[in-house]
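Single chain ahead, by itself, as structure tokens, in the form predicted on its own.
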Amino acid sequence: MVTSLNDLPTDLLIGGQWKPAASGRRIDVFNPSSEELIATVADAAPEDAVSAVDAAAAAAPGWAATSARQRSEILRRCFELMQRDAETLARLISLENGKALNDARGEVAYAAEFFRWFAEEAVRINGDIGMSPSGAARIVVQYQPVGIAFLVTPWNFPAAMATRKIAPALAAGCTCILKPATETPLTAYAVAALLMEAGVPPGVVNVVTSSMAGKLANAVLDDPRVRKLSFTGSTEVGRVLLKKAADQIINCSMELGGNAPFVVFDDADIDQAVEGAMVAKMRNGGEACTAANRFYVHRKVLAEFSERLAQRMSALKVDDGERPDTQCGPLVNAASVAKIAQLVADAQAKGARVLAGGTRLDRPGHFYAPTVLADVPLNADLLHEEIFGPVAPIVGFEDEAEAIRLANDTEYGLVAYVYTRDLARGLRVSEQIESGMIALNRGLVSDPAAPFGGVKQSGIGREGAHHGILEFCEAKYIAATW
């Protein structure tokens, strides 16, 4: 049980072992909210990586070989040793990520549905039985795992980025090596910790961490015992990745970026869709790559949905992230920071006006305000890459078919947001929007219960629902006659 920094496991997960790194070199992790030293965590090398797939390999015919009843309750258990410690993971995901609180509590609750969802699906891995159309033989179906996994999560949610692979991965019976973010590596060993208390066989779960990440990944991807690649960050690794996984035909989950559109019509709820805009473009300040990234307004609530939407983003209050009180935490380091000044600064040149923020606070951490735009110029930097920060640049349209073209108009397709009182209109447009979700008059689209994933630029595969443990298994096909 991980009650403090004091308590938590800093060096690799090898094999049911803490280790240091053959090198025996540290990582750095800072509390992006002070900038101050927090912690040091060991910086694998690739013969790490390989010791990882080891273990692996050598706990995977035992875990595969589990009955899914047993399976199930070690997830069940991990389910409930996260509620146990919610308190504590949320401050954790705080203190490194700088997440707002609240905020991080939010993703700690939803992190361990994905054990309590997983639990429940890894006794439903159901095959199929059937007559061939000759009739000379019967179909038999069943679902094997697919093998050892490589899961690579990004900083932004380290809890739930993590469960969200790890859950079904063991639930159909992998083995895996996980490989978190730099930026926030102490919430991927405590959740790692849990698993060993829960009862996780050594080797099942394997943790390291690494400043090396290009040469670590291709460490366990040329390793022929590796068979899936589970992969969430940026689009541009995600096809470095892809690439390398090509070269031993691994079965690959992608979810990459995201350019989401937040469409407003005119019948609009305005008071429901200022909320679901709150909720699409801050949660977690913006650092998702689900966050609403391009506002298109119908010209008739323009006004009014732009000036509500400056007075929300103007009244959070931005500090640090662990203060019970902040709304909006700091973005993660210096870099996000930039980035954002730049789009911003991008978007004013050529003629957009802020209604709020706008502006790097001048404090200690990486803050910048909440900010809206307003008369944002179709060529602006930031309606084409994703901004990843608590920037919102509002659009305006004039009807159906330029709400779904200027929607469409990105290389992603991850998430859209529509609102609009006519339900048929709200479908007829999801239809035609090319992203592997829309949220229809909600701010939230993320749910364990669901299939997470995105169309084009944004990925290959999906998370949670049913289809989430499918992704760790291999369909056999089996020609019998009796």
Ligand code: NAP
Contents of the next structure:
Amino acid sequence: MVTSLNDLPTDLLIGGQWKPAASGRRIDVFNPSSEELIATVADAAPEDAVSAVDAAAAAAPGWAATSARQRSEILRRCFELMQRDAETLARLISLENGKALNDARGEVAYAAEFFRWFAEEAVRINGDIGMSPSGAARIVVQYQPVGIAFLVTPWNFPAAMATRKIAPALAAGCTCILKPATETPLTAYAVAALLMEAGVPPGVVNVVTSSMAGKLANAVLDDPRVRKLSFTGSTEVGRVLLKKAADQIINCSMELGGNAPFVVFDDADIDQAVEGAMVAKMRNGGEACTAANRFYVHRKVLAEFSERLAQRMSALKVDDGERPDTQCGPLVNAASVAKIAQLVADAQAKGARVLAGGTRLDRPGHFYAPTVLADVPLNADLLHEEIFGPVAPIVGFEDEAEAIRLANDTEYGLVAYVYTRDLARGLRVSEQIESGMIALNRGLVSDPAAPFGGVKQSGIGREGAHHGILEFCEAKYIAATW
Ligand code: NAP
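Please could you give me the other form, the form predicted in complex with this ligand, since above is the form predicted on its own?
The complete assembly is shown below, putting the previous chain first.
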């Protein structure tokens, strides 16, 4: 049980043992709210990662041979332990990531649900049996674990992005090596400690933190024993990893960047649209791949929507993530603040008007004020890049065709938000927007029971739902005559 920072493991988890990095090196972990050092964790070199692959390989046959029911019960126990320690985990996430404690609590609940969902899915990996159309043979299909999985996760949801991969990997019978983000390693170790307590056998889950992500990933992906890469992070790094994975033809699932459009038609319920906009934009302080990045609003309701969104954004309580009444915490680091300041300056220079915010906060920590920009020109950089912060740029549109064209004007395709009271229009537009997920009159799509993932440069594959477990399985086809 993890009750405080003092009893949190901070060494590598390899083969069920907490081990310092072979080099003895450590990585500093900071609190984004105060910029203070809060802990150090082991800094794995590529050879430590190979030891983790050795451990995963040693544990693989035993884990694959366990019954689905045994795996299911261990995963169910992981869910229960995460619930037991939910408040401690939420405080830890808030401490190292900076997100508001309420957002962190939401993340823990979401993260834990992946264990419950995949505990239920573990016993439902059904194959099928059919007859070849020619009548020549039976077609028997069964699903087998894909093999050792390398899981790489980002800092923005340090618990949920890890459990969204670990739970289906374990349910399918795979062993794994998790490489969490350097900004937020503590949450990964806290979750790993719970997995051990829940009875996950040594070597089934290994965790390596490292300041040399590229070299470590190369060492793991060069190892022919590793058969799966599941990555969540930026499109830029995803592209590098896909190229590397090509060397050993490794099975890849990629959850990459987003640039979500938020489309408000003139027949929308504006109360509902503003409420949804606050969730879609400000969950996690805007540091979400699903964050609404571009607001396209019909000209008839543009002024009303913009003013009301600006009022709501200005009223947010911005403060240290760990304070109970904080609604928007700091960004994760100084580079994120600098990037957002640059994007806002670019939009302003091109003619955008600031309706709310538009400045860094003059205080310790990586704070940027919740911001609304109106009259944003189509060539502003922030309409084409992930903002990853509390900035809402608004653009007007005239008709449905223009809204769809604007929404699709991006290389990304993760999620889109659509507000209209006309269900036929809602479905028609949903079908034409190029994204893996649509939120229709809603500000939130994430649900462990639903297939999460993107099209275009937002990714390959799906997490959650039944789809998530199949990402860690191979279909075995047996042509049989009897
Ligand atoms: P990132 O820079 O791509 O990093 C993600 C992970 O990859 C981290 O663990 C990072 O390690 C590691 N990494 C960095 N360079 C690497 C390399 N050359 N080889 C192997 N691994 C490498 O992304 P981030 O800034 O942490 O997260 C934000 C991004 O994640 C956004 O683009 C967001 O949209 C995306 N995201 C997508 C989803 C989704 O489901 N589609 C969900 C959440 C986030 P270090 O921390 O050590 O650099």
